[in-house]
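A single chain, nothing else alongside it, follows as structure tokens in the form predicted alone.
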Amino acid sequence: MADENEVIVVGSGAGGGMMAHTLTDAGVNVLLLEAGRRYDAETDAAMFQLPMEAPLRGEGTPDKNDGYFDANIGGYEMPGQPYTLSGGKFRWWRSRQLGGRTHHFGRQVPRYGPEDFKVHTMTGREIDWPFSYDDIEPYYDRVETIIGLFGPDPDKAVYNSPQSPNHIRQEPPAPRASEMLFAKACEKMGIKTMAHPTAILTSPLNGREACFYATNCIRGCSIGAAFDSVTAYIKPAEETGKLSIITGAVAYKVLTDDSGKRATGIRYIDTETGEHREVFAKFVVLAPGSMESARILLNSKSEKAPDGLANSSGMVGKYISDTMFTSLWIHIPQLDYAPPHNEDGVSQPHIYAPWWLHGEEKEKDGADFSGGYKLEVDPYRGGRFGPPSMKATFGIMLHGRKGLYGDKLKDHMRRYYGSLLGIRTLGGMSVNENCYLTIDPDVKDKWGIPVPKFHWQWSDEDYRRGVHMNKTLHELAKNMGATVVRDAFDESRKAGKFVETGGETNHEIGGCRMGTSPKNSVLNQYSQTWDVDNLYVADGAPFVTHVEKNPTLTIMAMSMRAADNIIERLKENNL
């Protein structure tokens, strides 16, 4: 255990994650406060059990919003711990346990490419980061190396979406039946496929077992082929003897000295009993996610910082963003009656198209929005998260159906059981002013701390992105040999103009960006706030630009430069 905290890091998950396995393998004495209980996959996850071993067959609860089977205890409601909206539609998931929310997302984890940085520069649009790809494309290399990942060969990378070296990278899995017609579909339209970037093994790594298809991935991975916080960080972290970790804590507050620019420690909450206790340190370091690292800045406040700290640009809280999401359902006829087989694979794509109009093919396309999207198909014969169930295939294909009994309804069964199917876009969001948080004056939640208040507002660029990604989807799916049974984006348009909400792709990042100026930026190119000279935000906060890949390696990448900063300054004793 340590003897003393050099550190405090508030959250587990991606980013808390690393800077804790980044710090003490280093031999910095970190104090790690998760606001969760204790979860490991090894032990937890409900990896192997059937819907009927489950408490309510699997169904969600306020602790549980996604089910039981999901490795995720929280949601987007959770009893006592509200949030409010003040214009548009937005919604906060939150993760409470130990590694946050890396034990049930994809894994899917792109680099972002040269472009994504610098999209002014490129474009004339948004803004740039204050660093370059070559700046943070070390830090790639060493997390990769870390959390193990399969991906396509590199020299088959397409304009702006760097993948991995051989040495790092990992064979992937086998494209499905699915996945090559949707790879034929986009050959037909001039778009490249290849293998998505996903941390899971297929090959063992530093003591961790290769995947073996056996379950879906958001249950959670009990033999850690699937990347979660827990396994690749915190466990090495606390082998070194110098991670000591408080669960139950949830932090509310960063506590300065009298002059306000300094950082001494964290107030927080113990959850089981109420009380409000302090610890103390050398650096404090916030990754409990973006949208909350946000909240503790705005509720710091103090005389020195009556707006809340770090915020002498007023920049804490503004230019928040998610990734947008387009979808179909598609039948397949070709596919019909399939045989049953096994083709589970990873609980992702095995292959998928990256964004491909850049510079004079994107004028020519008349794609007047930065940035772009990228094209998948969903694994598993038509569900994402494991074989589509009843509900999912029949509730679409039975609607308008009735009097399907006995041997038609069987036969109903086989015949759409594999030839149903999702087609997606993921794409990137146009950061701008009109989606912001602020804190609540009249709403505490139930330990009486003031809850965020949000407001969301999609661009006109978002809705022309949003336009091009459904129309995109049409052409796949008639290239597919498909015929459409459900276009969410239609559902959208008949109330309103573009309606999708904010936050249902747990993509949220923004609320601390980073710049070259305290004036119009929170945090400088390490991480570290302008204002408070040792404390840093180590999670999706500090993002400038919001592309189509998913934020996570990158999150990874700029908490391990952030920690290597810390200490560098530890070593010169640069207090």
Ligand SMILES: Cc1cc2nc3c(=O)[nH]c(=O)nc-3n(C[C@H](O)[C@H](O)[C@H](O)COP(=O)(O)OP(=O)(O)OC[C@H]3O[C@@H](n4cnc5c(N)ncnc54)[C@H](O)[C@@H]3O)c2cc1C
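Please show me the structure of the same protein in the form predicted together with the ligand, now that we have looked at it in the form predicted alone.
Below: the lone chain, stripped of partners and molecules.
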């Protein structure tokens, strides 16, 4: 059977799922290796369960970081699967299940803008991507058509934040009360707001139902309204009869022929038996999540590749990055004791303010950093009549309220539940050489595979961006008529963390960046390694720069582009 495989894909999340889907759709035989177990939101998701039904009211623990019902198997710490640090602070979020992190991710799918692919040209810093917006645009269209999304009127898009065209996007839900106030305040500040492009259906698509505005997408969506890799990619791929899946398969080495220039297959651990196995194919695609891709390549050492496979540039593991994130919790006095109303919506932000300062305006403002940040109302934290949870809702309501109990406490809860909310900002990061991973020479995981060792350092430019983000949030609060209850940026700084710990926004990308030259990059523009002709990387590892837009749509668009390249090569070779 193994011999029939034309392509081995490692990992079934955003990047791997898309790869398997595109290849099998074109009739290519694919073997998918997935470290975790089978997972299907249709049966595995807990949608309507209330906190009351879970241990500890469903609060996060070291076992389930984002709560008992979160559709994630893994988290920052996994028993027997450690990682280490060589400097700075970094936390590595992992999801080990079919579909990877797509079952619980926020479904925010903004497109990168034209400027985002040429940061070097714009600022003289970092490097440009080897392709332009025009090259990737058709792939954005195609990915969006498959995953389905709601988004704003594309004609109202602002500079460098392009939006999905009308024939693809679906109508967004109305903004919530707090978001209307947010929009009004932004308008006063000269900042445009619009629906946030989000991979949630508001109308049925390909047998998937429309959202019913009631449950939290991070628990998974069993009606298929929220995109996940299993629903949109893997199940249809299985229907083609071209996809084989091995779950419980932890890949750790790319096998090559004697020349070291051709990948022949993958060696993996069967997690059930602990046995080491090998599978072979014409092409190998790594998509186990950015950090794991770099780890596998660095662990794939051989005589021909003493520093790790596809690493002649020495760039594997380098230039990793994460989104900057900070928030304020604010109090809206007009909403004290407000009449209860349903604020669930799609459980994600309905609207946002894309980055608004460019060119001269940016210079005039003194915003001295590359890229920018976006603003939104935090759907998870604060009260705002959202789903009650201990830390995220009540922890904020009780913050700083010392000695409160009895009748006064009960009154306090009624007054503030609807009138406290979070406003947040996600910012780009200036990719720098002090953020990287290497392989720990001593520490191994429970199967004996050497683990990654991370080094993290925010740059001065990030610091300036962070200060600016925080300042804007305060202005926004003021324009919303709100007082600030808590300031996450301030708290982080007091805790010596600057913005937050690297990796904690869970948008860690890079480690195998693409470029125009084998000297300063690992991959070419089709995500193909410069050194090993038939080896591709299709998760977040190829990213060159890190902007304020969440990365996953771009991961999937690049994965599809890489898949097209493989399909073309298979055809050309008449294989």
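Positions refer to the first chain, counted from 1. Since we're looking at a predicted model, the values are computed, not measured. Superpose the two forms; the largest set of C-alphas matching within 1.5 Å is the rigid core.
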Superposing on the rigid core, is the CA of Ala26 displaced by 2 Å or more between the two forms? no
